[in-house]
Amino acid sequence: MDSIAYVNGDFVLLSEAKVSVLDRGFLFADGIYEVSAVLGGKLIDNDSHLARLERSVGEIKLPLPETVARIKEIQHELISRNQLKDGLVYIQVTRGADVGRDFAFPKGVKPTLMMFTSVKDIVNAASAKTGIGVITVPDIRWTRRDIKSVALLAQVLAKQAAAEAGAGEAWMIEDGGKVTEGGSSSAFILTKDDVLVTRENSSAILPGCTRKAVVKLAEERQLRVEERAFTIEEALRAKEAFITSASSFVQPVVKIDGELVADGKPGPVALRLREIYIEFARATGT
């Protein structure tokens, strides 16, 4: 069944949704996106995602064409119209379409706002029980990774390399093998000393909303958390590894570049954090 999308004020069939070929998102990747999970028909941690959306558009001087309150209304309307129980709501804002192609910001052009939903059973994903493998690739992205830009070519290439290798994710590395983050996720390890380690927020990584929630939930349960860079070598010596994202919640990592992490099975801490996050999601969804 064709789902319903939202484009610049109109609800239309996704197969019929269109923007101009002169849209700057298409020509220059001049835009920002966000993805919020839906569980039981409710948006998960959505305020965090919309706050990040506001920050990202602000960093590139792109005004939102609707208020955040209105964007929330559209999200809920899409969930309702599509009878979405479990899945994702995608939001994209671009600088809009001018009469031609020029690098400088156009004047008098209204930004494009586009949104759609997709079905995904995140809770019951088989890979959450078996764990996933990751491969490593050089981090070739620009230096403002804290901005959730639609310019995702480096991540596309990383995720394609992972797919071709039969892996579930790619970890991007730089500075002598230090992990920045996954192609569409945040990276964590659990050290031999039972310390959760994840990269500190900076312009080097995207400030993950699920990452932020998981760190808080872990600290509330007296788990030690260190926000710092870690290397692949350290990850391979770790007791556990996992990723977090809106589209996977908490996902154990059992193999890195073909080498097993610990015994090659999902670890108890990652599995428990996944349970805790799902409990949090069910209790706080809006």
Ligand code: PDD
Contents of the next structure:
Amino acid sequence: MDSIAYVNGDFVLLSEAKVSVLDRGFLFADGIYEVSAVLGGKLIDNDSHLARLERSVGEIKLPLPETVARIKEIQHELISRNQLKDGLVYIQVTRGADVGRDFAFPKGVKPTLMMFTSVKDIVNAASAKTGIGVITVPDIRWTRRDIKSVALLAQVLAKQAAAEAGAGEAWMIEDGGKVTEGGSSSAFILTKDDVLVTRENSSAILPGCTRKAVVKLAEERQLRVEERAFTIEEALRAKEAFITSASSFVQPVVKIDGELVADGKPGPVALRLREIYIEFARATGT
Ligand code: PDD
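Okay, that is the form predicted alone; can I get the form predicted together with this ligand now?
Now the full complex is given, and it begins with the chain already shown.
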């Protein structure tokens, strides 16, 4: 079904939304994106996503063509025009369309701002009950993964490999088997000593908004959290594993490269954190 999208000031049908072939997002992947979840018509943890958008564009010296307040208004207008209850709002900002293909920043070119919504019932996803399998792939990305760049080819290939293997996500690894993160999610394990482990924020990973909220919610409930890298071997010895993202909230991981994590069933802590996150989302959505 078609929906309404926003492109550079206009609300248009998504199927008819257009940008120039000279857009630097298309030519150079010179752009930034964000994804916020929508639950019951409300944006979840959206200030966190918009703060990361501002940080990412700042890191690549890309001025936002609209204020954050206006971007928020457009998000709400899209939700309302599309009567969106549960799903996602996508935002993409690129350095705009120049008259040719020069690598250096063009002068006097207005950045492109494009936004659209999609329907997704994240709360009732069947995979949340069964858990997902992940495969591991080498992390072949650049070294500024803290920037939410639209240059996603490494993740496209990783997630395609996961799909071909019948897995729900790819965990990217480097430095002797250390997990950086998922193709589009943050990675967690629960050790045998009941410590929740997730990699510390640095330029090696995207600072996940859901990760941040889940760490806070877990700590508030007296769960011990260690922010450090973990290896696949450690994950395979763990009691539980899971991923977090705006598009999945908290999803149990029950298999890594075909080997079961614990008994191969979603762990109680992951399932509880999922419930807690959904409660938090319902209580704080805007
Ligand atoms: N991806 N790590 C990577 C590489 C990601 O692409 C994402 C999100 C995350 C989780 O971040 P957050 O909790 O803020 O959604 C971690 C989005 C959902 C996407 O690309 O569709």
